[in-house]
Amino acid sequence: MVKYGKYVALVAVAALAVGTLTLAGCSQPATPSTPAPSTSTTAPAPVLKVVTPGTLIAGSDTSFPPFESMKGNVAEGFDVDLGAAIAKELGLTLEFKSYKFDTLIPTLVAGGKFDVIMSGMTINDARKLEIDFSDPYINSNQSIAVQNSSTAKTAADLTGKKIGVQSGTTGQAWAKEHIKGAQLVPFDDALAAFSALQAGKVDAVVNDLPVSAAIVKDTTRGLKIIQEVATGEQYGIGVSKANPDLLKAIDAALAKIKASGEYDAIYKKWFGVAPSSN
């Protein structure tokens, strides 16, 4: 019985040894540990949707100095320089394309022609039904300009007179509401309205103050501003409602340009003074 017990014990030890060797021979090589997934919540920057890759195309009425005007075939002005600075922040280049002012919103809404409107466009509720606007980038009022020989002093002196306005503008809306019996004469652009005033075809022009001030500064035109109208308007960059990522990027770029002092430099270049802090 003792011999038999030893035999059983030896068999058990041998079986255990064989099993251990078998398991060792079947084991797989150790695999490197996989890093845990990142828990960062930072989303990648969105790819901006633009008509032409690498380019920010601005639709504009380029007859609106000092915001935009043509020097030969090249657009220049406050909006142009500001637009170039914004495009640079977005990693894009800027291109200006000329359109009639009252066609800008429907063309942007239709899509495929340009990405934004930069055209001294006032932010208002009616326009916001159709497009979105950036944060305001400049303040403006309206103004009334006449020939130097005119005896008119205020809007009240222009009752029933011919008033030149640019089609589709807030100036046109203001003149219709506030000048009694006005015979509004619409023009495609502000420069055409002022040319008609010089020629005596209209008695006055109602237009955005910064533009009117720049135009009458040329003394050869023989024009003057008789009244500044406090309308408290603000200009914004128009963006399609279908392009919210572009709007957010433009607002961020505009804030950065203002914080860096670049905005102040552009403003002083075109208006000769530093921007008001109001």
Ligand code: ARG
Second form
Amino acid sequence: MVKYGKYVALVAVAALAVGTLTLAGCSQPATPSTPAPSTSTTAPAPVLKVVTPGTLIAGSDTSFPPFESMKGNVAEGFDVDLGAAIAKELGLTLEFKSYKFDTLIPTLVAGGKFDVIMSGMTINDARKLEIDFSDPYINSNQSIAVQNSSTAKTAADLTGKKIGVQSGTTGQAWAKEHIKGAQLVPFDDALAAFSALQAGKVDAVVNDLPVSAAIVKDTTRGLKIIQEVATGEQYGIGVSKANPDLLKAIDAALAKIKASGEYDAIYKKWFGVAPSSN
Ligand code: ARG
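Switch over from the form predicted on its own to the form predicted in complex with ligand ARG, please.
What follows is the entire complex, opening with the chain shown before.
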């Protein structure tokens, strides 16, 4: 947009110059031509407000594979690659910083620590009261996982049982509402909830399906998914309500990345298949 604007302005300047020359060539006494407006009079690219100049810092709970997890001290995953692609479009370098999931929104609102939340975060009305979300970037659902030896088949079989959830997540909210009489056991981190399930400390884990599916795929864990719950969730990138320019720039970058096929490549890398309806 900005580039296009500049282009138009330059063409206009060129046309003016040609006009002046033509006039000068046609008998009129040479009039001093008005100095060509310098390019600095065209609108400069809006400078995005970020915590650290040149960097797009994402706050994230980095224990949520394949969206984000730590490999040594480097974050990797779908959100990390998507974030890097978006940052590149904005002329910034991505940095991922780890936070507990349920501190992400208050920390973003308080400001000064990170610019966006990229943490497999579901867009919902309650959260939208506090922060803005980008356009949705992927679909998700809930799931119930148990040990392979469990006889439970659905949520109805878990009444009165211990259910591991991650604090502050939509999975926690779903379990609270739909597994009657269950004793919810909140964990700071989703992977810790699965470890507790393996150790028999909880009877089931309610968590986002794509993550649970990736976890149970590791057969050494001895876990299975007994129920998928079509909650129709969509993840978005969280942006402070005080930073609407950044939100706009991210949505534009996301659209570009989707249109170019880069999104599909990132999806394929982390999910092994092409996106269907995301
Ligand atoms: N999508 C769920 C939510 O928004 C869970 C996200 C958990 N993300 C994470 N990185 N641990 O509540």
